[in-house]
Structures are given as structure tokens and as C-alpha cells.
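The data below hold one chain only, encoded as C-alpha cells and taken in the form predicted on its own.
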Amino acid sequence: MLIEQLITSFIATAAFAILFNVPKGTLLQGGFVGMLGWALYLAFLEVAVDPVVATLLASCFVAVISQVFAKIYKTPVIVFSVSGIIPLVPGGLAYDAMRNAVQNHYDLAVPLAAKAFMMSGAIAIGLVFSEVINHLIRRFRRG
């Protein structure tokens, strides 16, 4: 079941990559990097972390190996951070609230979208927290 997942990740998110029109020589880093967050995500929920938390600290991940793919392949960082966070984006829980929605079962709906909402500002706030502690680490070194 595991391995199915992250190679569905690693696939999803290739395959995003190629609609992105990121380089062709990118698109198996890209790939490993969705795949990574994905495990990541994964793995914090195995250990019963709330999923809202798993999303912010596996975006935060996938952001960090995005710079750093980015400073090894000499590429911009969103070619890897935008293709790699799509396994993370909620769609399948936004689907079904607004199915919710729409069959008037309101009760059901609002606390699956409050859940997309939360993790998708998660993802959101990861990517720039990983982007602040990138500058923190750049200032330090520089003295």
C-alpha cells in the first residue's frame, strides 16, 4: 500500500510538472520531490500527528529540498516547490464538501471545508516558512 502511494505521488506529480512546461531534465527530481513530501505526510500521520500539522511541516520539507535541488541543477526553486506540493493540496476533501454542499448537507460540508482551508493555508505557510529559515541561514553565514 505504501509503495503504491509514492509511486502515485511520484507519478501525480511528474505529471504535473509536464503540464507546468518545467524542463525535461527536471522532471524526476521533481517527481522525488512530491514523492518525499508525500512519504513524509504519510509518516506523520502514521505517528497521529493531526493532518493539518503533517501538512505544514511535509510542505516545509518539500520546499527545502526544493532549494536544494534548485541550487545542485542551477533551476529556479518553483520548478520543483510547485509540482512537489500538489500531492499535499487537499482536492479530494474540497470535492467532497462541496458535494456536501451541493446535496444541502451543510452539517457535513463546513467542517470539510474548514479542513481544505486549513491545510491549504498550512501549505501556504509552509513554503514560506522554509523560505525565511533559507534567509536566516543565508544572513548567518554571511556574518
Given for the second form:
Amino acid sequence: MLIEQLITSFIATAAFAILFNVPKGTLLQGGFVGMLGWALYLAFLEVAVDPVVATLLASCFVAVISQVFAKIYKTPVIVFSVSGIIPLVPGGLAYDAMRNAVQNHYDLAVPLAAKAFMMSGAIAIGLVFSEVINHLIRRFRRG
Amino acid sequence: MEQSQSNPAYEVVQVCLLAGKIMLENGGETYRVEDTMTRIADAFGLPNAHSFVTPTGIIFSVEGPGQTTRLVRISERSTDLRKVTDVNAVSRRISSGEMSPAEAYRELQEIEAAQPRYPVGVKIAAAAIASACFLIMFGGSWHDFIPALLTGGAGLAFLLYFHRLVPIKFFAEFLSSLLIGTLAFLMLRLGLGQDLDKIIIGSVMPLVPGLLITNAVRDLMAGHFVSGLSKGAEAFLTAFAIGAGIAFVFAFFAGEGGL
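Could the form predicted in complex with its partner chain be given as well, to go with the form predicted on its own?
What follows is the whole complex; the chain from before opens it.
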């Protein structure tokens, strides 16, 4: 089960990187970042962390690794972070919300939509948070 | 005399604007575009450059001798991160003083004209594989792997085709999600798949504006309110187009007793 998740998330993120036209040399790294982010997210869910918090932590982790890779491979961070966060995007939730709305189950649709919104906010905050950390570290090193 | 004095600044502004335009058209973040442009200007000896970047246009202005202000309109946006990477590399070389403005301009023009790295067939295959893998990641069963593979690939193929046919992006997205929904229903009818929702979720993922949503929130938090709001609007419209396409299918097939 876990191995299945790891392999599919690796392939899915690398395939997404192709859709975003990332340079060939960074496809595998992008897949790796996505796999780690997804694994971390699943691990948090396993120990009963709230999905929103799990998304936040996983996306922050994805961003940190992307920054490290960006330094190593001298490419913009976005090349790695973009495909890395794709598994965390609450596509399923948004779909469920939409489907319920279409079938006139507004009472079910609204909380789902709110949750999807919270999760995309969590992804963005995770990304920004890691940038802040990065900034602080650079400041600190410079003295 | 005055002409020759203002010329160098003019050339640098050309380089900055082209670099910014390529990055913005191909999915670069707003703050990075601004940063790259002012950095290039700085490296060419124009420290007082200001840029105002929104998803639909760039205003760039230089103070001092030969001061100019110029505007570029951005109408087409897609995601080609290789171009962003290439511009980034050029900007690095400019910063380290390896390039003249003329050289940089020539190289940027080459980057702009470059064709996407991956042929359409490869992209469709990638979308198909991604859709099938997302199905598994979201807890689908392996029975639905092939249906998701087919609908996901067909979805992107339709999107690319419609996009060429109809210039309105949202309409192309609406039509392709309509086709994804219809295909998924047909597969279920033919007994190929089991879980309709999971197949649709997986197949729709390549169309979902995940990148736009996160970039929008990020721009908002960084204080780039104009670009944050407009990216948010674009993401919302895309999501709405996809949702409407699927909703249409549901309304049609459910009425026919399909569910």
C-alpha cells in the first residue's frame, strides 16, 4: 500500500513536470520532491493530524527541499515546487464540493468547499513560511 | 548627441522587458519577474529601475539620464518552466558581468522563439499517466487504472485541440471537462470502470489550476494585490469551467437514469 503510493506519487509528479515543460534534467528530482511531500502528508494523516495542518507541513517541507534543489541545480525554485505541491492540491475535495452543489446538496457542498479553500491556503502559507525561514537563515549567516 | 546618450539605457530597458515578458508568459512568479528585471538593470548600470508587474502587463521605468518608461502587454499565459529557467540563467550571467546588452537581447529572443521541449504526444501520455496515478493516490482501485488513463489522456488531448480552435481558454476547459465526464460515464456503462467519482477526479487533475491558486494566495501575502486578485480570478474561472463541464454531464446522465 505504502509502496504503491510512493511509486504513483513519484510518477504522477514527474508526469506533471512534463506538462509544465520543466527542463529534462530536473524531471526526476521534481518527482522525488512530490513523492516526499505526499509521503509526509500521508504519514501525518496516519497519526491523526488534521488534513489542513498536514497539508501545511507537507507543503512547507516540499518548499524547503525545492529550495535546496534549486541551489544545487542552479534553477528557479518554481521548477521543483510546482510539481511537488500538485499532489497536495485538494482536487478531490473541490470535486466533491462541486458535485454536491450541482445535486442541490448545498449543506454538504459548503463545508467541503470551505475545507478545500483552507487547504489551498495552507499550501500557500507553507510555501511562504519556508521562504521566510530561508530568508532568516540567510540574514543570520550574513550576521 | 542626446540620442547616443539615451541609447544604452534604451537597450537595457529592452532586455529587461523581454526577460520579464518571457518569464511572465511562461508561469514565472510576479515577485521573481520584478526581481529579475531590476537585477538586470542594476547589473547594466541602471540602479534606479522600477517595475510594476501584473499578470496582464509590465510597466518598467528607469530614472536618471536617458530615463524611460515602457509598457508591455501580456495576453497569452501558459506554463513553460524551461523558458523561465533559461531566462534565469541569462540573468545570472548578466549579473556576473559576462554579457553585453546586445548579446543578452539576442539570446532572450532565441529563448522566446524556442518551441516547447516536449512534443504533444509526450504531453498527452504524461497527462494520461498522471491521471491514472492520481486515481491510485486518491484511494482508487487498480480496476479503474486503465479507464482513468484513457479519459485523462483524452481530456488533455481535447484541451490542446480546443484551445487551438477556440481562443477563449475557459471555453476550451469547459468542453474538455465535459468530454472527460462523458467518457467516464461511457466507460462505466461499458463495464470498464467501477468508481465514477475517482475516475473523474483523476482525469480532471491535469486541468485543475493548482499552480494558479497557490501563486495567487502567495502574491496576496507578498503584497502584490493586483496580480494576486487577477490570478485568483483566473483560477476561479478555470475551476468554474471544469466544474460546470462535469456538472453538465451529471445533469444530463442523472436525468437519463444513469446514476
